[in-house]
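Below you'll find only one chain, the form predicted alone, shown as structure tokens.
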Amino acid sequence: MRDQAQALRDLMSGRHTAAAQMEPAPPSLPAESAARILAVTSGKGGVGKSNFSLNFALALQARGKRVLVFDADIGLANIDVLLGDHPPYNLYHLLNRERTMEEIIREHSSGVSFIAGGSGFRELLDLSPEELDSFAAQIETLSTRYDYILFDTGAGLSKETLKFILAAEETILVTTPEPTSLTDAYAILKMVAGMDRTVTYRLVVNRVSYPKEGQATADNFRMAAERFLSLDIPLLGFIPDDPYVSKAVRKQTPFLAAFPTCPASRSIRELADQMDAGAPKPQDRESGMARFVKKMVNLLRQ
């Protein structure tokens, strides 16, 4: 009998067909949460996760939403590089009480607001109880300012990335059709499921050659997650492999701003529409952030 790993490889390679094509499920968010707190992650580097986070934020802003991007990738923080903007302050200065939350938020000319992370996120793991309380108070000041807060985490399952996935309301899992990207993304699901099966995901397949490849990749991945982990991973959508994306990276400009009509830009707007469609309109914006902060602080204290 073949083992689970072989069956998984068969699913990823397309030798099994998806049992049925499922529609994306609506987000499971607390009714009173206004600021939707999303973690964006991937199983491995090089899949375009940070580029997705940046342009997805811009696409949401184009819908009239207020969006903040936290660059939470400790080892390879690069939101500022993609923007060609190197802020003087980052999370490190907040944790050391050298600057306030307001002072470390960078407003880029493209319209996106972001916070550079650098080594600051690693220091979160070593904060004293008093410092954690101070950090929580600063984070909660964002509760009335934004509709979406995106944490662009590091690739793979570092301790820091895991805590953001567990604390966020939803996690956007970015992969590509490459087998290594898919198996590493699956490894994240398996690890997190062993700790908390209530984590909510959305799947994004990046750099697809044609729509059928994106759909087949998503179907096979979702079938593997359902068969072996009993997890339903709704598909948010897929983004084509577009040469204009690399051109925008070289220009250090978001591709949505530099090439608004290119295939990738059209797709990212569709994904933003999908995410924002039917979003709850709660009355109490602060409570959603308060729950995130409480959960994050509890995780950091473990």
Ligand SMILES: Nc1ncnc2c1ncn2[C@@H]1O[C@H](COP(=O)(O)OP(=O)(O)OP(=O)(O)O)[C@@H](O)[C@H]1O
Given for the second form:
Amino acid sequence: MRDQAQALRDLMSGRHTAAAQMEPAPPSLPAESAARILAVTSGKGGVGKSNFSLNFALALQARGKRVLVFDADIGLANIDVLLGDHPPYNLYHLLNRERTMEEIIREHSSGVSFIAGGSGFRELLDLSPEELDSFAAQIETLSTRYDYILFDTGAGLSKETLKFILAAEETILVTTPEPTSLTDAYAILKMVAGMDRTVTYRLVVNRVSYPKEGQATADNFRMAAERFLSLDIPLLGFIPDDPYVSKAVRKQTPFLAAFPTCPASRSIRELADQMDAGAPKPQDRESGMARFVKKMVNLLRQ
Ligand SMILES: Nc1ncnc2c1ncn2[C@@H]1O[C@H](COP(=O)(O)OP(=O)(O)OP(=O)(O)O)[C@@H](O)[C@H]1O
Ligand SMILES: [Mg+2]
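Structure of the form predicted in complex with this ligand, given the form predicted alone:
Now the full complex is given, and it begins with the chain already shown.
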């Protein structure tokens, strides 16, 4: 991968001054700086993935972590709408080598760093081997710059979303207590389990009316996954149904920034604490990013 990264830096240095000034990636990535790669997904649409991703990113940042949100929703760009910020460049421009990774990362005033997907994710499926290698090298440069990278995927199982789930280190499965959301989330588990049983999950129950509802929903879901699919789906936590979420969406600001003491903000901070507390020790695992890139490239080559 080092050769690919070098080749890419050489390529870019001819065209972009910013790229030429980019710090060279270290020859081997120190284990302690390995980014943790999380895919955020759901069965049913509109259950709160994008709001979760943005606010979870901010809550992790408040814990001193460096976080990047990647809008990996093929259908609709979400993150930029939620932030009221439409970056001129997105993944498409990176894949077409018009812009560097540096240039497509947007720092929003709320503190969130994000990459807009645009039409880039569809392009991912049609890359030549050389283009794929350069994409992999670009992605790898993120490893030392972030502690967490969150891929906010589309709902349901598209070919693209599936690749993110299969490649990511962990998948955060978001559901609401509604039966339709739960059955669709279960359908995702079942389909992915049919392909790869090593994928690990964390469950987030969003929009719960009261804590007991969240607990009962999680218990039922986990029991079904255990009983019928032999899968353990640890619970990351609940987020209450909170009118401030919708108010923040209308203000195009993450709720954690607009209403830091609202019930949803309090919960998302707890979820971030929980995630960070459960972080695997760096020496216990292969660099999250290296593993992700290897898997992603293999999946895209198929
Ligand atoms: N905890 C919550 N309390 C109240 N409303 C919520 C909550 N979470 C999400 N919502 C509402 O649900 C809407 C959809 O949320 P969001 O856009 O995050 O969902 P999504 O899963 O990313 O949707 P899509 O599948 O279209 O990408 C929000 O605009 C908000 O009104
Ligand atoms: Mg979304």
